[in-house]
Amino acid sequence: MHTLISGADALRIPLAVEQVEQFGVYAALLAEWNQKMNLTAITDWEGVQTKHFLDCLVGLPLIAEEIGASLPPKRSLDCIDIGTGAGFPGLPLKIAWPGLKLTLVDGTAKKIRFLNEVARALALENVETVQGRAEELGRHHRFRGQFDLVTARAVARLNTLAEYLLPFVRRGGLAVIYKGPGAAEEFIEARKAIELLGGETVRFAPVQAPMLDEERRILLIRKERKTPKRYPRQQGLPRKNPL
């Protein structure tokens, strides 16, 4: 794992031996059971620790620097991850932080049996997976408004991430999103969808992932109000119809 070892240390991320052991079993397992299930494309040992590790681990000092702490930060906050797929940016950033309390969503039971699987391998504490669609959970009471952070990474257009990601976020907590190239146009697409939903931005930054080429950007909402009850709309329309 030199790979990541070396970005980690770029990025300023300590890690400890034990955590790039996780990681490694994390890559082994991903590669295992790409060979039953469309998890990612990318499985190859260097494409992972860049394209997957690398590129989740590079919001984490700009999370911490917004949320005034070291790196690691120590502070136990709550996060979700929605649209997590094979455990993206979530379950790296889980390594990194270990006092985060993270809830893994996704609407594929099979993606929740191998995070399950990931989980229990790893042996990270604080981590619940939750088979489901963004538009419901978002208006259900035990998840609505309930998160210090909300993240997400390639899931969809930012105008349609906002309606998906900010019904999660407590009044004063952050959502956290990857983008990569065009993520400029969409974010003036999104404005509107931001303000309406009760988001404020405090960062648009572009970020450079270490031994990664590609453009990479990442969107830092603050939640100053709350959500106003009709949002999200139901299963789809967020889709077909952004705000």
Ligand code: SAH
Given for the second form:
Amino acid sequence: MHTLISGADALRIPLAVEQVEQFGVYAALLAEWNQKMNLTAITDWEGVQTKHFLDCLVGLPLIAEEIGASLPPKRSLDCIDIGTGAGFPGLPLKIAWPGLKLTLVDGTAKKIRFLNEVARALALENVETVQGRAEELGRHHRFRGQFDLVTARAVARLNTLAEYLLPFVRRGGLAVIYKGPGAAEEFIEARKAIELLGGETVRFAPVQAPMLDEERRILLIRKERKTPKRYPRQQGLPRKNPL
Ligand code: SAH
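For comparison with the form predicted on its own, kindly provide the form predicted together with this ligand.
Expanding to the full complex; the earlier chain stays at the top.
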């Protein structure tokens, strides 16, 4: 796990031996399960370390800076990862930052089974998995307005994603969105939606994931006002007819 170790070092994210071991078990499970089901296109050892683990960890210093916390933060934060797939970015953030209370959401049952297995094998505490659609869970009182951090990577275009994510964010909390090339264009397209849903963009930061030569931006949106009751709209609409 040399790549992970030196990359985390470059990001100034301290990782103890046990945490590196957890990443190792996670990578092994990813490769194993991927032989039976399609979880991710990337399963080679190097690729998993750079394109998954480090690519997810790159958001951590930005989040910590924005919430004014040291690493790891003193108060435990409630985090929900929407459309997490094989656990990204939620699980790498949780491994690096064990104090997080993490909820992992995906629409697909087989991904939830995988995530349960990873949480068990890594003996992670305070990890809950939920099979469901963002549009439905975001209207449920158990989830709506309940989270300090709401994350997503590679789930939808920004205008759609804003409607998926912002309903979950507690006032004063943050939506943390990982974007690749084309982010600037998507951002212009989504500005109205972000405002309408009660968000205020606080960072639109170009970041450099270690050992990865790809354009990457992290968007931080602070929840300033309550999301109007009519959002999120019913299943499928945020994607088909974005705000
Ligand atoms: N975030 C992961 C997976 C990206 S693939 C990563 O970065 O690798 C997108 C995932 O989002 C899929 O697993 C899909 O099942 C899930 N998804 C897409 N739309 C969703 C929705 N509206 N509600 C819940 N999950 C959704």
